[in-house]
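Okay, so here's just one chain, in structure tokens, the form predicted alone.
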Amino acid sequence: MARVVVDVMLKPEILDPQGQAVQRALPRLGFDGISDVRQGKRFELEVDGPVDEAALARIHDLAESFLANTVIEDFTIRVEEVAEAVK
């Protein structure tokens, strides 16, 4: 089993109002030094069977169609190992 992890962000033109709200709270919260947030979405599919081009193209579909609005986000794709629970 494999998780495909696909992060969706607003693009770099886009205005994010939520990052530029949490960006101006931060000073008064005591964390200084951060010049700009971006919030984004994070989703986490778990496969059954290997994660191969075939898959990668279907779930690049699913992003591209579902996941994220292309019009003013960007998507990426990666993939990482579940590790199994010991019984």
Contents of the next structure:
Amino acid sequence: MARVVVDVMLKPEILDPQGQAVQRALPRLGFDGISDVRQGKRFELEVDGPVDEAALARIHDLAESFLANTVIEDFTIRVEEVAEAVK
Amino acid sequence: MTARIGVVTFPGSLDDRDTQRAIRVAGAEPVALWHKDKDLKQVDAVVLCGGFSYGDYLRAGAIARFSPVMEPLLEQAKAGLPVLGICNGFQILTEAHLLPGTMLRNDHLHFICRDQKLRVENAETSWTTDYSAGQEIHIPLKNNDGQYVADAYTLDKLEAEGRVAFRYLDFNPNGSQRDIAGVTNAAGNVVGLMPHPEHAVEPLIGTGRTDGLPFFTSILKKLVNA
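Given the form predicted alone, corresponding form predicted in complex with its partner chain:
Once more the chain from above appears, this time first in line as the rest of the complex follows.
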């Protein structure tokens, strides 16, 4: 079994008011030296069966049509091997 | 016989009853449609109303867009069925790619509820013929995700083709690009806007005016004269 992670971020040219609000709060909390914050979404898909090319292609379609709105968002897909249960 | 106008209720829709009432006040017959319906009960037009379908999870309108009722709606809208999307309904129409662009959180990050002044830019769509181009109207606005955005090419194209149907006047309440409050598709049968005409159809409630009523009388005239 494997986990596929889809990260969805607003495109660079799209204003991110939530990220800006987080960034503005940082100096007040004593965090200096952070010049920009962008907020996104992370989806963890637990995949039954092998994560082969066909499975990744389907996940790509899913991300493009549903998880992300490509008018305003970009997405990346990566496979994360799930560690064996610790004895 | 009068026109039959469907109003879709999704889980989390809020304004279905008000929309049905506005349709009745205009003299048409409202028909309740359910998100699980696989056909549109042969209605002559459809309104997707405001609210928070599926709790606005993922993105406003993103999950409602894949409801069973949207399948016949997409097909028939492309063939010319008049569809009006108000607020969450507008968000659903952009998620379904029936209308261009999309909505982001209001730029100030607050929910906003106010009487909003608009200019009707396009009085030739199925839903706006009872207005005149350039007419100024007041109708309520209430939303969290109302900031209309699209890329510059799309915006220029919309402007050039007269498809910016409504613009915010005096005050841009959410950071929408080019003060856009609503847009139409190229054929003029699919229209979406963030403010709520259905809340301004009787003098007693809403803005105390009936500036929203012409949406519903426009479509009625179009359908009855068709």
